[in-house]
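Next comes just one chain, in structure tokens: the form predicted alone.
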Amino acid sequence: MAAEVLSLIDRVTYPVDDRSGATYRAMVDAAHHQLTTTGAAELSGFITPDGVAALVADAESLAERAYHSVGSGTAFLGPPDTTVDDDHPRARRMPYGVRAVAYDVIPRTSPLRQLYESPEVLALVSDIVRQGTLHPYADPFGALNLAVMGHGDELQWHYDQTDFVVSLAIQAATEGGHFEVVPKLRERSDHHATGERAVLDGDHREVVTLEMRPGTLLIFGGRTSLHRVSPLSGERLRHVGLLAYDTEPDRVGTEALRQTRYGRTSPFAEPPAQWPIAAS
């Protein structure tokens, strides 16, 4: 199985399965250099294109079993800071519309989760990423995502609750559904909430849009760049996947956010082998 899985990615430029050759240090160097300086790893073409095809079978197929989470959220992930004047970053919120398939419920033979439980995989992202030991994490439902977004989906403005994401594009919206950042807003010495301030009252200038690649791996410091998915239009989904590591091998997220995002706060004990699931 690991050598199918394997099949799927570019072993040329991305030898994850010879981590002592020079072809690969000098790549996750250059990675780890690309992350620290402006935010974000792009591994473009780290998916063949005949593995861009299958995970896109894989996540049409899975895409029904997406839950759909429509509300307003600010910049922080939080309800809205009372102590501030309502335009500022921490009060505001916004719009958002998005998709998520749960860990849970894909299946073991889909491509999408053996690429996350590959051991290869893990490997490469600690290597870039330098963090200590990661391990997968341990949520049984977001662990591993497959976002799906469509028509009139967004996400909003924020910034993440983890220090770095990892995402796979897999298809692209007909239109929009773009990755906007303006990188290491947080880090600035002055004080971020001025530059907040200006992009979320439309001042894009010092935003930079992440093309949306099919096949590109991508590693991103979300908790200090501000970042959002532009408004979708158009009956193509826009498919990514979404993998989880952590630095401690057993935290898992609140029922809380369980309940937002999927809709329910139990997991299956094993995907189940039809969707939608018969009434008992």
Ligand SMILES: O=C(O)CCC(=O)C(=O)O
Contents of the next structure:
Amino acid sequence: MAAEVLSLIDRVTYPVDDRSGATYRAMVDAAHHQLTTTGAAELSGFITPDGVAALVADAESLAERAYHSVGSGTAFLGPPDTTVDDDHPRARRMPYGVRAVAYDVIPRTSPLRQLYESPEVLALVSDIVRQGTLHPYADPFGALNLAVMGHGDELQWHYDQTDFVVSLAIQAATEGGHFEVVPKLRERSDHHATGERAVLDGDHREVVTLEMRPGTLLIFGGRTSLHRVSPLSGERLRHVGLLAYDTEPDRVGTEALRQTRYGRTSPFAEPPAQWPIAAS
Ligand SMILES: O=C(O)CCC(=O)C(=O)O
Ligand SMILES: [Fe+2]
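Given the form predicted alone above, produce the structure of the same protein in the form predicted together with this ligand.
Shown next: the complete complex, the earlier chain at its head.
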């Protein structure tokens, strides 16, 4: 099984099965440097074209397991700050619409799940991030998500609550759905949130679009770089795998977050074979 999933990876450029080799060392050094200087390490072509085809087929079959949440959120996540004006970036609410397939409903045979669970991918992320021993995130919903976005969906400008996020681009939308970033904006932020306000008001001069071509593995420092997924349109779904790791072995998310993002709070013990679940 493990050997099979590694065949999805371009191991000439990313020899994850030869960690002591010179190619691997140079590759992770370059990615670590890119992450610390720009806030993002882009491993383009990480997945081979055949591997992308397998991930697309898998994602299309998993899409019906997604929970669609629509609402409004702030840039700093968490509840709006009530001590500032409604218009302040700490208080302003912006619309989002996203669909998430939770880890507990992703079958063990899914190539996305097998990539997430492979020791080689965990080692690769650890070797690039360099924040001590990393563990797969212990949350039964949030450890691995397939984020599915379709016509009318978007994800508002925000900072993440974790230091880094690993995403795997699987399929691009027909139109829009771009991953837009203001690198390291938070490091320049003042208490008026001047920089954030400009971006929220539509000043995109400092916005860069990360390409997220299918097959790209992106390691992103989302706590310091303001980012969003721009509004989508068209028939084709945007598919991105979100692979979560933590420096602590047993941290989990809150019940409130489970309810908003996945529409339920108790995980399945084993991924359901059929969907929708037959009423019992
Ligand atoms: O879908 C993506 O590319 C990134 C999503 C994101 O920013 C998040 O889940 O925090
Ligand atoms: Fe994010």
